[in-house]
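What follows is a single chain, given as structure tokens, in the form predicted on its own.
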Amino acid sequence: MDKFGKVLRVNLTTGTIGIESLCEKTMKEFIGGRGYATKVLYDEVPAGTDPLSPQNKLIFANGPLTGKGAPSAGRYMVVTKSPLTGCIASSNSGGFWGAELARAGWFMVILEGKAPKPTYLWINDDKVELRNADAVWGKDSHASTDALLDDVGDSKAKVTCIGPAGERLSKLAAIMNDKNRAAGRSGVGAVMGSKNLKAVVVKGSARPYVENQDEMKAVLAGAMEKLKTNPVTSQGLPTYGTAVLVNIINQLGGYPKNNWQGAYFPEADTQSGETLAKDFLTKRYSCFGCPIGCGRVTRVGDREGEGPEYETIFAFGVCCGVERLEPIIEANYLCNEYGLDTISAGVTIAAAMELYEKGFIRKEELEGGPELRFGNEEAITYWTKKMGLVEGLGRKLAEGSYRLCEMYGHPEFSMTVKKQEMPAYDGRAIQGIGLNYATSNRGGCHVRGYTISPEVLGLPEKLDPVDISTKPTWVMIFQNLTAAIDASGMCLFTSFALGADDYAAFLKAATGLDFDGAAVLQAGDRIWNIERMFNLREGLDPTNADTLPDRLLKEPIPDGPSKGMVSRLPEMLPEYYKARGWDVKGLPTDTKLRELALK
């Protein structure tokens, strides 16, 4: 097996399959995963490329730790140009697919062109072939996975695929692996659908290469001790999953209600992680090599599935004014089957509800469907189906809330940054996360700089969520660290207990390259800056893009513990640019780019 793994390049137009080696210099500078793939995309996809054209590329990329014994190191990235935002898309997923790709000896799969008919890629160790996917085109992700495993004749193979939303080019389409794990954000599933690529099925039989096994075991022992003694990774997440945050964030007054018209939900406990565990949980789910086990397997009636996560409960619950968990869980199941990003899907329905209640979407446009009113349980499941099938009014919903609200002349109702829907923390109540949303390279996103950790959970130290004095520096550091973790193949949740030195030690043991904590953070800085360069090249104007919806900047929270607060983004943004070494307009300076060897 190649030391780092090989690169598989597939031209879907011609059917050509090629094998390439990784560049050790690029590995050291960009680590892998999100970093290495972004460098490839930046170098190979010209500015102005239509995201849904054959000229765009879709890259699946592991990190150098994926599948190699580090805790929670089963992650892979999907990197492409986003049809939702026009910016960089880099969506992360767990489960077992990434580790299986590593077992097959592959580090990265670069997909180019467009297949002439529905196709799937079958990777069986070093045997690679394109196969006809007519029989599964149109099927949901669950049915497709079962059928493809039958087709390859190996039930232990792993499948990543799109559902109907991706086939029909919804800008909210996710790529699903292991049935219920999602590379969810930025419309990556639509790019896959635009290439007539239904799935990538992989089976591996080798043990991924580790440079120093003894060193890896020693580093693992120390990291496991930290994970076992950290209250979030050893108690909160295993017991209640990510939905442990529902009551915590609501009690702070930062739980966005009715499309961000409020930030406090008195009925929040009805949809909390505690209630989910008590009434619906059947078992925990752990991704490859994960000691945390935050995944939830739930049952509602005769339906069993995975989820919902905290973000999904927010999006279909409080954001849509829906209280009970049953319809939220059902909407989550539907998103997994149709292949939809649950955050963008739920928040888009919430925007539609506001448009409807204020008279801009007319009743006749619903064509007999349930009314789009806050609190209507039937609406969230019905319109999720329509969105997944891209039918009727669902065709407009499938474009995302920014385009939907723009169609009706009211973009101010779209709770997006760079046209991507914001997740479940109100940036008025929690100032650092608002700055993170505004500056995120992929638009509204919490996991690209999760300052909820210090601002709310007190890790690695407790920060006042309202105080802004140190937030620009904290946001920058968390963004850099997250970029490096994504590039490594480990899960972000390990950062509740681990720091840059721990990730460096794992990387050094696995690759033999001379990583330390400073090098890890610099690689994250480099990844962040090349993503920024990609976006600037695509026409992003920081003056208009590095911002939040006016609702967060100008409308104080109306009630609850954070009543009266607005985001203080205008005060934080100049300090953030300064901390990054950018100019006052948010452009990376020549000095900064030279420091990072990007110029």
Second form
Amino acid sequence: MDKFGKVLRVNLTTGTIGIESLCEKTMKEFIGGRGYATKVLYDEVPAGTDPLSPQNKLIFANGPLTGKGAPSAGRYMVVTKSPLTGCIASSNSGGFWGAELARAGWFMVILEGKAPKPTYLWINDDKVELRNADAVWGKDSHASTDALLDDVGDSKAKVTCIGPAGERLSKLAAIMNDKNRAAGRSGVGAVMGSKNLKAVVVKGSARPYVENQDEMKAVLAGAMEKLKTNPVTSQGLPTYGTAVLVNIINQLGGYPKNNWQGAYFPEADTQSGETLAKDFLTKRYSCFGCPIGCGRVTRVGDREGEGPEYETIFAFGVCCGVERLEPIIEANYLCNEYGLDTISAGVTIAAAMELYEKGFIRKEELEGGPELRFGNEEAITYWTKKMGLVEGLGRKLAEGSYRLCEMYGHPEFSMTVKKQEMPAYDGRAIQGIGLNYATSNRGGCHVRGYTISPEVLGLPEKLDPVDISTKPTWVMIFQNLTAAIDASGMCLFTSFALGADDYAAFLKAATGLDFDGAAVLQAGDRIWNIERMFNLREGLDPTNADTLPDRLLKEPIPDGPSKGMVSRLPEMLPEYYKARGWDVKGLPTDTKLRELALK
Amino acid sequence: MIKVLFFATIRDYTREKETVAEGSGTVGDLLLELSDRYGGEFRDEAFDGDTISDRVIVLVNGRHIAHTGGGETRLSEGDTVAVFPIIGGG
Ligand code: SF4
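Provide the structure of the form predicted together with its partner chain, given the form predicted on its own shown above.
Time for the whole complex; same chain goes first.
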């Protein structure tokens, strides 16, 4: 199995570096990336571990396709126990770092313990060393990346690192690779900071091994044809990026405004993908081997940077009541530099705005900073900086929306699931996505089961967003397929054009293992269930965890096209448990676990 | 009157972001009226023969017409119709 890459295990406390082999059975059952790493975490990190203690482990994991010939297959996952949610964290990122790790001959890096002082890991093919990071500690992700490339003396090496937010243990901290790509969610950057680990720098020189090159070429030809002829992957995403969604989600009345106090924003076109492309886009960005190229390189004033994605526009824009793109883009650049998750950062500022407007955060606490009022452009950039530096009121914001609102005695203003901020679609207007948020293993998240595709975009079928009858099954299937794609190393966005059989064909060609569409979906189901078992072992109580904020369950949308709607989660949840083969309390049954060989 | 909004690449054909139309009949009638106004490219995108094509997403007051009767969906005074190409994101 070593031909597919080896496992690097680094104990940061002792400085011990170990090399292990991959297990074929685990690869067959869990594929790689999100799946394989979760299996390792489940086996090695006992229940009750403090996420920011040396006992937690931080795993960087490629999929079997990362860095190989498949399209959009440059992705890696960061898996750990989350300091934000206390549940499983698995954050996915693109760019070039994962592919470089594969070129260096590694499949996975397991980081344990805590370095005695700021440290970075330098992987140069099979030469691995821990180095002093004093000179870059305190620097932002861009300056750190430049300085580390200088330090290793190879400008072509790839860097994944944390910024000040991760060093200062913000629960919203991301891990940034290639400067602007983020393993963003669930506070994975804080786990890295807690280990005194500033960065992992990697340089590889080998071509990653593919078991059957001819088969790979044939599968690639078929998949490329689908990607080139699919309107989403060939036109929509390349032309407008993910921000193309602003207008359609708003027109449907599901664009959460002012911390979910509304769901329709008449000014939405000002911050749409169309406006972004017309006024700010300088060029597209493609991750490793990606024919789609949904990334945006933008310019505002004399600053050039990457972003924003749809989610970021929502979080700093409509959710904070801000209309124009300039401050939203600026806030996005700041998040990239400080190493913050844009969704959680924006939604936390929105919660702070509600707390301030309702008189719970007092003016003195702002220490002269801009008022936390919905629509205040200055506030989103100023408070992002404070949050990134974890100073002043930013110290409270850096804890995330749930803890912030709880500190002020009003957790009901926190728009979170399992303490993680919800993304850009209102679960009252679009029922399936609400069920997906409520059941997501990593808390509020759209890319665990992206039912927006059938519910809004009509792909692969047109489902009525307000109907709930088939949603439990659709949510489950999307969650399982996504888990498998995340485990493979390919980008989820390929799934607008490709299906389970395509991913299976790539995996079979790359590994020689006997994958087919059913096996891929079953691996996804297995990954979902082991994540669930991890959470349950940590004490997750489904009764109060598999839910949505009361606002979505009880406060009807006040205006716009979805006026009057609330989430019908209580009707969908029992059906979802049944579809998953779980009992009425949401616990996987023995039969289910045996079917998945998890027992 | 019916308010009609255009988005993304549909704007390349209409060269405007919105318009108003009589549209007192069905969505199909409205799209025909708009095809006359904006010409062949718009028509080619909006229709496959006589049927509304799968390359456009049409919402009436926020509801996808697939769930309200397709091209036969009846329009009323004051309705808002939004026309999108097939798009996706995340
Ligand atoms: S589709 Fe976008 S996010 Fe996915 S690999 Fe390509 S450029 Fe990166």
